[in-house]
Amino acid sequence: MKAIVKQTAGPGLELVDVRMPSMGVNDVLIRVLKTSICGTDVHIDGWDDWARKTIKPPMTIGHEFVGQVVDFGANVHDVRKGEIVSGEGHIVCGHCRNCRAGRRHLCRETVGVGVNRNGAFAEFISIPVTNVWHADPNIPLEILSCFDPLGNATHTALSFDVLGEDVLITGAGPIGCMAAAIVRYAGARHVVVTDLNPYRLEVARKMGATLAINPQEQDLTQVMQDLGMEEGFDVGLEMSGSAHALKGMIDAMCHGGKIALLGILPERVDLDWNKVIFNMITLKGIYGREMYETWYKMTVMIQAGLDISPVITHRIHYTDFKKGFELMKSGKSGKIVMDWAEVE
């Protein structure tokens, strides 16, 4: 089968023929229909410090996908052939304290699909049945291919009550833009998104942001005054991974404000911790999705009318994957969906 593979320890990816994935008694074999490119995939392609420490070539990459069940192991009884499914990309141990307590997203032994084991940028993928998400076939396949990052956005955006609240989102990447749509859908009053990239700020506006601004050009204090905000933001969603953005967010929060942190920050960030303490600000780290409450919530939101389609800006065939990765690196894209149909 064809797969996009990190063949050697260095920059670049290759489209090559690989063996079909093995399937154990508890596994499901899925024909991949569509995938979407994640920033993690771009890091693996570029072979940065994180990738060098984490990835062990050769390995098929990719973890955002939707597909169709073609086979399953002897112990699997709750899927059917032909069913449309997606998959949770974090495979957990199942027996640690958190797993046994139903807090699987907190498993310390998590293995990442397309990071620590062969992934979804291939014609077929095999994953444990416990990681299979039974998708609503009425939801477009390209939307289902984005459920992994939509789950990150949902987990982050719904960590705190946003009904009637003013929300600041730092970082207008695809997940930040999806979070803007979610908090707007969930009843937030003002949703302000900040980024330095004009292309992505425009995507944020299409996704429902009240304002999408470049903080180097517009001052957040003035923005709050223009919106008639008497205090700071009630909820902050840090999606950029920028220490400067986090500092600015803390400055812009109201007393008792709550911040959910999804962006990967530098190892050391110099913060004024007295602002956090004296303003009683809550900081919550976010990683992945809650299994499987997040999957349920994002499915129901889509079924009830949440529209994330503006975040999908490009659609390509998997054989043109290099074009997709270049678009991601340029910053002039949202989500890029790859079609795995055979070329006629």
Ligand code: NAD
The other form holds:
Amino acid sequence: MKAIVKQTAGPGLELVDVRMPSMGVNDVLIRVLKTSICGTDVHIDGWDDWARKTIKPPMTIGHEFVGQVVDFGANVHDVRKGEIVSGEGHIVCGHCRNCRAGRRHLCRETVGVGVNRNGAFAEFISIPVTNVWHADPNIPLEILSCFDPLGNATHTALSFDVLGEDVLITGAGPIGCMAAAIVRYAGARHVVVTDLNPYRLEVARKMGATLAINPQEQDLTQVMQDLGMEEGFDVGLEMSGSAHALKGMIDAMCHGGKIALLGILPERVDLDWNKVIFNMITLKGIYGREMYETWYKMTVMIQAGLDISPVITHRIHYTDFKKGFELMKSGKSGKIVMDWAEVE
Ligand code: NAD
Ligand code: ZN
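Given the form predicted on its own, corresponding form predicted together with the named molecule:
Below is the entire complex, every chain and molecule, led by the chain shown above.
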């Protein structure tokens, strides 16, 4: 089968023929229909420090996908051939304290699909049945292909109650933009999104942000005044990974404000911790998705009318993957969905 593979330790990816994935007794074999490109895939392609430490070539990359069940192992009883499924990209150990308590997103032994084992940028993928998400086939395939990052956005956005609250989102990458749509849908009053990139600020506006601003051009204090806000933001969603953005967020929060941190920050960030303490700010780290409450919530929100389609800005065939990666690097994209239709 065809797959997009990190062949050797160094920059670049190749489209090559690889062996079909093996399928154990607890696994489901899935024909991949659509995938979307994540920032993580771009890091693997570029071979940065993180990738060098983490990735063991040769390995098929990719973890955001939707597909159709073609086969399953002897222990699997609750899937049907032909069913449309997506997959949770974090494979957990199943026997640590958190796993056994049903808090699987807190597992200490998480293995990442397309990061620590072969991934989804291939014609077929095999994953444990416990990682299969039975998708609603009425939801468009391209939306289902984004359920992994939509899950990051949902997990973060629903971490704190946002009904009637003013929300600040730093970073209008695909996840920040999806989070804007979710908090808007969940009843937030003002949703202010910041980014330095005008293309992405425009996507954030399409996703329902009250205001999408460049903090280098517009001061958050002024923005709050313009919106008639007196005490600061109630909820902050940090989705840029920028230390600068986090500092600005802490300054813009009300007393007792709550911040969920998804963006991957530099190893050391110099903060004025007394602002956190005296203003009694809650900080909560977020990793991945809750299994499977996040998947449930995002499915029902989409079924009930949440529209995230403006975040999908490009659609390509997998044979054009290099174009997709270039687009990701240009910053002039939201989600890029790759189609895995067979080539003649
Ligand atoms: P992305 O890199 O596409 O988006 C980040 C955005 O932040 C970019 O548009 C960038 O222009 C913007 N930005 C940079 N500096 C800024 C600043 N000072 N103020 C405001 N915006 C600024 O990433 P994404 O795919 O949308 O993911 C969002 C973040 O979440 C990334 O840091 C990613 O690594 C991280 N992530 C974490 C998890 C997790 O489980 N914790 C999962 C997926 C992604
Ligand atoms: Zn575990």
